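Take a look at this single chain, the form predicted alone, given in structure tokens.
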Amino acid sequence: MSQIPTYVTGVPNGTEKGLYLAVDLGGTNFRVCSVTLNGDTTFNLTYNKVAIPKELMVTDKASKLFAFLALQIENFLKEHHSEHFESHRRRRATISTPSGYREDEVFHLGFTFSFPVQQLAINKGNLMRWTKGFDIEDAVGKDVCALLQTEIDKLKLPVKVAALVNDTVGTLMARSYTSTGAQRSTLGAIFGTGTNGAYIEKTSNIKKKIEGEYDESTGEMVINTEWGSFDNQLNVLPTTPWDKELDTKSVNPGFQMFEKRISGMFLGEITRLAILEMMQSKDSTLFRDDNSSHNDWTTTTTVASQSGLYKQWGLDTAIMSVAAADSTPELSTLRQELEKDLNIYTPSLEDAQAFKTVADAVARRAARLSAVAIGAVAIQSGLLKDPEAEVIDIGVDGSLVEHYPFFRDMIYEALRSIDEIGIQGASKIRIGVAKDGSGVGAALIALVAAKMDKSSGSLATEVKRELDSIPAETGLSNTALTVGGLLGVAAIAAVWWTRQR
């Protein structure tokens, strides 16, 4: 797995306040938010979302794109925040600052960029390629967070990109500030469309080295896994034909082979080819009568020829879910849904219980797999062995545990079946629903982005406080000169070590 350093060095613990700002760039809509922050494990949510121009998608210059989203973020705040905006515009011809604004004066921003990037600190990523249909060359190998500021700052807007945003390490910051308790979040996951974990990691433990800057004090870090990625070669994964057809049809043959396993993207593809092998063995009466006593309607079973079964994704991961949640004895809510949405029609209660029987073996692997990321995060963290913590608090996001009927309850099925974890050890995990971490995540992520500049603002101020201590007299020797600068460097070192302490 990759298992990305994220440059997150602190998560939340619900008493946090204040107003922050988080944008969302993640396909084909920019949604600008702010999020204030009550201090109380609460929050309020504002948001407006505007849909990218085509053309600005595969554009000759990153800036026409980048000053386009600046152009929103403008907007939004003279429709939300028109007072507080107003009166930094007013403000910034009396600050001497080279921004014209002081720190406490500025919204500070978490930017959600859902495209692959190279990270080199928390508000710093350079762009590694565009997927979901943008194609802009000139921004390859720039710094997304500093394409930003600078079209934000040509709007003279009093803000501050303060974060560059994995949307999965936002869900575990958000579960982190909504939780109660006194236990912390220890793992944000997703379980929808695709899926992927971030974790609390201590810095002794990441064996790659991290490059750029990041706050070293708290001998923690926030990594991003990239779990989708886990096994590509299949060395321990399970595997169907199924499995084997789907990967070798996808856009990406080869990867992302533990989420094709997993995420709603594919488990409706799964169901939909073992469904059909079913319906093409001869050994099979799937969906097909001999005659209309063989069906409890008393008619004979027909499937279209433009049904979904017979297309590549013609089968969406939803039926599977109304197929989970039917348990009247008649499966009537089911067969009506495939009839509605795969044309089949007048399917047997027989046909029906098969098809429900097939999907719910695909939901239950994918929730067994789930288990196994989960249960890895909750070992590797020492907190199952840890008689202090009475809980290990877990941030899911995504359509799975979300809607789908008893993912969760399948996962912790197979968590106790874990030998290290057991039923005691599942019992002390609580799974709970964190939502929009692209959002409240990224506020939260630029608030810990604040609060760090804050802190080597405040150190800057120390050292050159302490520099100016030291006379500036001419004349002197040149030994005078060097225990001069000796003592400086020593003065900048006890004011590091004192808060450090």
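Note that the rigid core is defined as the largest set of C-alphas that superpose within 1.5 Å between two forms. Residue numbers count along the first chain shown, from 1. Everything numeric here is computed off the predicted structure, so don't read it as measured data. What changes on going to the form predicted in complex with ligand BGC:
After superposing the rigid core, the C-alpha of residue 261 moves by less than 2 Å between these two forms. In a rigid-core overlay of the protein, residue 162 has its C-alpha displaced by at least 2 Å between these two forms.
Residue 149: CA moves 2 Å or more between these two forms after rigid-core fitting.
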The other form holds:
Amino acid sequence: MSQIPTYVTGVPNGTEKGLYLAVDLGGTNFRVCSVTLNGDTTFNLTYNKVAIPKELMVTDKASKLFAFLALQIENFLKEHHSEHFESHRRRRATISTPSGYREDEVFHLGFTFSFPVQQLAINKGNLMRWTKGFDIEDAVGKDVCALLQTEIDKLKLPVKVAALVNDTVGTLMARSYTSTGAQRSTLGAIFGTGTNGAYIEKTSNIKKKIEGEYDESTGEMVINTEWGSFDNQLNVLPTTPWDKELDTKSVNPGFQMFEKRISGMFLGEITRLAILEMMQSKDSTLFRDDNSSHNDWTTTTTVASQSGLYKQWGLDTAIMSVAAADSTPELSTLRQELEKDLNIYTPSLEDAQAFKTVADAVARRAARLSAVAIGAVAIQSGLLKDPEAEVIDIGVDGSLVEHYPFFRDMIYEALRSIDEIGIQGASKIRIGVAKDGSGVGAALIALVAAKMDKSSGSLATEVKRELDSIPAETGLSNTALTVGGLLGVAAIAAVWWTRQR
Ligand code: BGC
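Show the form predicted in complex with ligand BGC, please, the one above being the form predicted alone.
All chains and molecules follow, beginning with the one already shown.
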């Protein structure tokens, strides 16, 4: 596993305040947001979300993707911060100094980039490899902050990419910022399109050299584990023929082997391959109507030739959630969904039962493997044996853990069966959803970075001015929001910001 030191040496406590900008690239969507931390564990957030066009995920030039991102930032500023944006443009046009504008007129932006990055500084990190279906060779080995800044500059936006953070770190920060209990969070984890975790480690346990400056006073640092790549050699991970096929046909064979058994992007595909093999086997009658003793809809089950079952990635993990949630005797919701989503017409009860059994097995294995990762961090933290520690708090985010029925229950069931944890240990582990993790944390780190940059001494005044100018209607409550992972990154910056002061 990469075990990347993040240079983040503390977690927030909810009293941090301010207005920050953040963007989040991590999967199917790109989010741009401004976040106001209210200093009382709550926050308000304004955001735009746009789907990343598929062709930009696998393009030849990195600049094509990053130009698209910069354009979204421009749109966001025009829509939500038009006054600041326009006045900056006017000043730029009239001021004849070499730089053309003052540093304090610039928005400092936190960049949540949820792929493995070798972090070199708070605002600098080279992409190690792509995951989750992205494949742009041109970007590998390059500093992703610089790639984004170049495109922002081409549009002459008043924005400086000031901080870089992984979504798991943001989630850990967000959980710490919003959590009102005395116990701080130990782990931030994502179980969504991809999977990963970031946890607090004693610096004395970190064996690799940490280059550059960081606050040594806490004796701790957040580590981005990149556990998605745990056991790429497959020494211990369970492997089926369908796992093998999925991997061989993926854009990154041999990598992210743990993630490929856990995360939302892959579970549908594993299920599809298993179902397809059953359908094509001579010994099985799946979706063939022969064994449909209770097929009460019509007599013939047919699978249309354009069914997603026949296409790579054609089975969305969402239908597995439907299968898990349907406990009606006739499985009628699932059967309707099989028709609607997969063009399997008039499936029998037995067909639906078989589908549900396969989907449940794939999801249960994913949850149990997730528990391995969570359990390992709980054990490593030493808190299980610490009588002073009442809870081991874990912040999670992502579609699987949020929307897949019983996913957390299955994780707990597995945690209880780990010898070193057991029933008692599992009851100490508190897994709670941390919403909006990556945005807020990114924005906060951006603020710290700005503070560290001497030339931006008056940024705080600018930020305060912006804060005062936000119209009341942009106030969304943190419970009402559905933006994934946008809070914690700002929280990190706030911690540092507070310390700087
Ligand atoms: C990436 C991680 C990220 C995780 C969750 C993985 O594919 O490698 O950096 O944290 O997905 O988004």
